[in-house]
Every structure is written in structure tokens, then in C-alpha cells.
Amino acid sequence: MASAAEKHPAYNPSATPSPKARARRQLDLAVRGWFAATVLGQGLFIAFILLFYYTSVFSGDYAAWNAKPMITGYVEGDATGNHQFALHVLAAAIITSCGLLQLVPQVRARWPMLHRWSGRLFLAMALILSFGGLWLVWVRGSYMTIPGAIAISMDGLLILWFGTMAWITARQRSFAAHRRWALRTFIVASGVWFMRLGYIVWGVMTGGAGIERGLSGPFDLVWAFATHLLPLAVLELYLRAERGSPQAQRAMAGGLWLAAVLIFGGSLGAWFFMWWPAIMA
């Protein structure tokens, strides 16, 4: 006997979602909730740059870095080393401002010109923090330990060798291997904002645990890998899921919410305890 629904006369059996339907949309939806947890990290990461770094630059008060607790900031009499300082963090807010815009699907339909653009000015920023951020590990020496400087040398290698793959693709106009590779490149490039998210939520779930002076703890070791290549590994996890059965879509939908969860507090967190008392002071 049919129900009261189906005598309906609005009533269409293919109008009722599938499960691969429904398991799709719920993750598409954790997308938006992910990147939208990510523009507001970003976005408060951009802030901080420009309210403490770009001040400083264009003032000419280099010194001014060395409020904020780093490796190798301001080092009087090193015109080079700073110089080239500020160039990396002046690219970073390009990079990670460009970075944002690749993701959004609005800006690749109605403003190609746009993304176009954005995606190069992205692709040289990426190149140019890359050789400096390897310039300034190997060469000013601006490293804790040894297998930092090695993370962090590994996630330049990274962003050289994603970002070169995204601009050969980009070229060949394979735009579905182009946003794989873009998309991994936008993840190890954003590895220095990764870094400091994590110890606020580590720091916060586990009192800090395994982080010592000099970073040279147990946590310290895991994470200066773990910053690119976790980010990473989620990603290639996503990229599968989005083919994969409904089961692994609802999975991975699962983990982007933990994940858009862990990066709204850790950047709320940076925001509060890291980047805002390093402007005011």
C-alpha cells in the first residue's frame, strides 16, 4: 500500500537523494567548514604580518622584530641576513593572501583573470620564501637543531617541487592534475602557520608536553615534520575520498570537521597568546 508521501502528487522516488548523494554533499560541506575555519587562521596570520612585520620594515626599526620571541631576527651588523629576513616575511602575507584565493571556486569561474594571475603571483612568492627559507637555514643559520633545519629544509623542497608540478600542469591545461598539485602546494607552503597552530593546541590539550628550550623535546622533533607532512597526508586523503565509496566520503567528511575544529581554536589561540602581545609590545 503506498505511504500518504507517495500519493502525493509533488512525490518523485528520483528526487530522494542516494547514499553516495548524501555522503558527497556531507563531504562538501565539511570543505566549506574546513576553508572557512582556514580563511579565518589565515586571515588573522595575514594581520599579524602586516601589523608587525610590514610596520617595522617600512619604518626602517628592524630592531623591532626581536620583540617577538624567534630563531634569528634583527642581527645588528648583518645587512644581508636582514634584508633578507624581511623579504620572506613581506612574501609571506602575498603568498598566503594568493594562496586563499586559488581556493576559492567563485573567483576560478567568474574572475579567471584572477585566478590566473593570483596563482603566478602565488607560484613566485612559493619559489622565492623556498630559496630564502633555505638561505637563511643553511647559510645565516637560523636553526635550533639539526633535524629542524632538516623539516624545514624538506618542506622548501617540497614547495619548489609541488609548485613547479602546479605551473607544468597549469601549462599543459590538465587542470584536474593542476588542482591536485596546486592544492599541495597551498598545504606545505602554509607549513609555518601549521607549525604554530599545532603547539597551541598541543600546548593547550597536554600542558605542553615534550616541547623544551631550544626546541629540541620530543614533541618539538615529531612536529617540525609533522607540520608539512600531516597537512599533507590529509590532503592525499581527501583526494582519495572525493572518488572513493560513501563510506570513506563520510569518514574523511569526519576528520575535515575535527580538523576545521582544531584549526579555528589554534588560531584563535596564535592570535591571543602569540601574534596580538608580540604587536603590542
Given for the second form:
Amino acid sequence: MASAAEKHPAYNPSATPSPKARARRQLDLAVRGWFAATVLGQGLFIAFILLFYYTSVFSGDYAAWNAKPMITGYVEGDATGNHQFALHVLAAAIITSCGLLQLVPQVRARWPMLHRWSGRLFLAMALILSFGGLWLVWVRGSYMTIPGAIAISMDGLLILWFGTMAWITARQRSFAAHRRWALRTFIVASGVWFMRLGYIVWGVMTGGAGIERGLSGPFDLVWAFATHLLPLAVLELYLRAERGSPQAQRAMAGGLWLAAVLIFGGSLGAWFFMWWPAIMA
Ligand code: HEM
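Having seen the form predicted on its own, could you give me the form predicted together with ligand HEM?
What follows is the entire complex, opening with the chain shown before.
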């Protein structure tokens, strides 16, 4: 029996989608591929934070942090610094979880209340991580090089700026602008995660060219800034491609698939070479 759609006078089973519609579909599919890789990669990052940091913080065994390479980590007698760092890692798992939740379209459509509260929690954690992170760098002195300290501070300031804009535009109910600022906030808040993935991917591809002890090599210095600026540039290209020509959308889809593959490989590498050995140490 023919369906209601098939009975419609405009129904034409042999009609092929226009190049514009096909390019749009390719772009949407690439976004899903990118998001699937990101969920896997950030899921592993959250698992690491829970299994390594939450267990040590809640059992009061702060000294266990130093089982993995740290800039400062646990310092005996430095109660303020240790507690500040404990707060930082506790907030890190929450912001990463909330960030992923915010991007799921079904959550926004079916549970708008959950989206709002998760968004508020994300922004509260962004304040803790950015101001707390700036304190760790400039007061506690947790940095390897001055350019590295400036780069991570820039990331913290971008998180605060974009997060504020996402909040303001949500309150104004300017949803198109809110979406853009929220995506930018997600990307810069993922900067520290991109940093770890980038080291793995670059290390495997080049054998560690430009990486020096003390993070003072050419790759270290460039990647310190590119870790948030490069993904941000990709996002800006995506926001333009969405409204661009079919060619631009197809090129963007290709770029996003490449990003998905790098994120997928980098995440598995980070888990097996960085995070799992630290958990098992
Ligand atoms: C919002 C995103 C952020 C997340 C998810 C995050 C997460 C983390 C995690 C998990 C660690 C532990 C290091 C590890 O085991 O790999 C860490 C360390 C650190 N973070 Fe963040 N962070 C964020 C933002 C920032 C910002 C904006 C700054 C600075 C302005 C910062 C400064 C630091 C410093 C200095 C350390 C090293 C502490 C040490 O080794 O002694 N973080 N962060």
C-alpha cells in the first residue's frame, strides 16, 4: 500500500537531490564523524581524570599525582597550591562532560532544562578553571616556558570571553549568535585536551621533531598557541562553510573527516601512552 508521501502529487522517486542538498548532507555527516571521534576522545580524557585524579583527591592521597610527569603537581606543605590544583582537576571532568552534553542536538530539543543547567554548570567550571589556571601559572609558577605560560593564559582569557558572550546571547535569546559563541567556548575549553592529542599525533608522525625537554622546542612553542587557535580557525571556517557554496561545504566536510581521523588516532594514543600508564602506575 502506498504511503502518504508516495500519494503526494509532487512525489517523484527518481528525483535526485540537488548538488547543494548533497553537499549539505556531506557536511552534516562529517560533523557527526567529528563529533563521534570527539565523544570518544573526551570520554577517555574524563575516564583518566576520574580514575587518576578523583580517586587520589577523594582518598586524600595528593602525593599520588606525582606518579606521572607534572609541572608542579603535589608539593609537601603547599596546602593552598595543592587544594587549588585539586579543585582544577575536579572541575576539569565536569566541564568536559557538560561540554559534550551541550552539543547533543537531542538534549537541546527534548530536555531544554537540562541544556540550560548543564550550560550554567559549564560556565561556572569555566570560571574556576580559567581563574584557577591563571593562579596556578602566574602565582604558583606552574609553567615550563614564558611563551607556554602566555599561550595557556590566552586560552583561559578566551574561555572567559567566549563563555560570557555565550551566556549574554542566551539571555538575549539570540540563538544563532548563542550557538556560534557556545561552539567557540567549547573549542577553546577543549584546548588542553587538543594539546595532549597534538603531542601524540605529531610525536608518532615525526618521531618527536621539534619537541624538547622542558617544552622549549619549535614544535612546543608553536603548538602551545595552535592548540586552541588552530581548532578555532577550523570552527570559523565551518561557520562560514555552512552558508557557503557546495564546493566550500564539500571541502569543509573533507577537512572535518581528516580532523575526526586525527582526533580518533590521537585519543587512542593518549589513552595508551599517557593516561592508562598513569592510572596503572
Ligand atoms: C577549561 C579547560 C581546562 C581543563 C579541562 C583543564 C584540565 C587540566 C588537567 C586534567 C590537568 C592535569 C594535568 C594532566 O594530568 O595532564 C591540568 C593541569 C594544569 N592546568 Fe588546566 N585545564 C583547563 C584550563 C586551564 C587553563 C585556562 C589554565 C591556565 C590559564 C590551566 C592551567 C593548568 C596548569 C598550570 C596545570 C599544570 C599543573 C601542574 O602540573 O602542576 N588549565 N589542567
